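Listed next as structure tokens is one chain, alone, in the form predicted on its own.
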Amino acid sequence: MRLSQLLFTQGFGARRECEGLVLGGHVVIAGRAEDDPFLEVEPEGLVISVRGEKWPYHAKALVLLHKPAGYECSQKPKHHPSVMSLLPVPLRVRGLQPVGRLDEDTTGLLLMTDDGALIHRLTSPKKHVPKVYEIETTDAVTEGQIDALRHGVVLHDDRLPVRAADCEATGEKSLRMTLLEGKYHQVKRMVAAAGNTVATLHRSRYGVLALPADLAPGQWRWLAGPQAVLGPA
């Protein structure tokens, strides 16, 4: 692949801008500044440096973001900043999208990718990819509420009961709940239907991937690929 084309695929601007980056000596490979935008490079496994920032090549980008409260999972937010503003410009340019949505006040593990097929694989209720939520409630949790969430509660816009794949109390006013689907405001509505109210909500796991303890709110990191979330094929 030509070096300027590689930069283009990674989100470093229009084709002419990418050519200009190379011609200006802003792209370094293996410690050497390259000035030929038509230089043929092997993209797989390549790490380049653009204006001093290291950038690994990814044909499809998949990143993990520790979403803080106060951000909307939308390209066009209405009331709060977009989670996109927490990512570097190249990832925004290449069109990463949140995998599902977390409410503005919900924190935790958020996946973002430009791989449409992977988004479908991760969000389709038929694929049964588990998502784990840590919930603090306004009132004490009862065994009856846990049983209701495990066996199914009826939401006002759904005739069929919706149940948690797993649910357990983690404290007097806290729950851990696992879901295999992602309906609108599902956790909050399920807890309300069971007779309690969500005070805070945090997603701690998606598939086999747990939110790393050393990833602070607002920080992000690359994931090696779908297996990081789905496990070995």
The other form holds:
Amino acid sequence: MRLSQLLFTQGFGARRECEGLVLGGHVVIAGRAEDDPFLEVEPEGLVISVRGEKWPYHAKALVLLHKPAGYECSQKPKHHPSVMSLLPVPLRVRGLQPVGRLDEDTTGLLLMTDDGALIHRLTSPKKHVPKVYEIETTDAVTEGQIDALRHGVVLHDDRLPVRAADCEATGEKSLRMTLLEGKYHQVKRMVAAAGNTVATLHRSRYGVLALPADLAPGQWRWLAGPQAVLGPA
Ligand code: URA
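Please show me the structure of the same protein in the form predicted in complex with uracil, now that we have looked at it in the form predicted on its own.
Following is the full complex, with the preceding chain placed first.
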């Protein structure tokens, strides 16, 4: 692939801008500034440096963001900044989108990708990808509430009950719940239907992936590919 084309696919702007980056000596490969936009490079496994920042080539981008409270998952946020604003410009230009949504006040593990097929695979209820939520409640958690969440509660716009794949108390006023679907406000509505109220909500796992303890709120990192979330094929 031509170097300027590679930059274009990675979100470094319009074709002309990508050519300009190379001509201006801002693109370094293996310690050497390359000034030929038409240089043929092998993209797989390539790490380029653009204006001093390292960029591993990814045909499709998949990143993990530690979502802080106070950010909306929408592309057109209404009251708070978008989670997109936490990503560097090339990832925004590439059109990364959140995989499902977390509420503005929910924190934790948010996947973002430009791979539409992967979004479908991860969010389809038929695929049963588990998501784990750490919940603090306003009132003490009871055995009855845990039973209800495990056996199923009916949300008012649904005919059939939804149940947690797993649910346990983690403290007097806290719960850990695993869901296989991702309905609108599902955790908050399920906890409300069971007779309690969510005070804080944090997603700690998505598939086999746990939110790394050393990833601070607002920080993001690359994931190697879908197997980082779905496990080995
Ligand atoms: N369920 C909710 O209610 N909110 C979230 O942000 C995620 C799951």
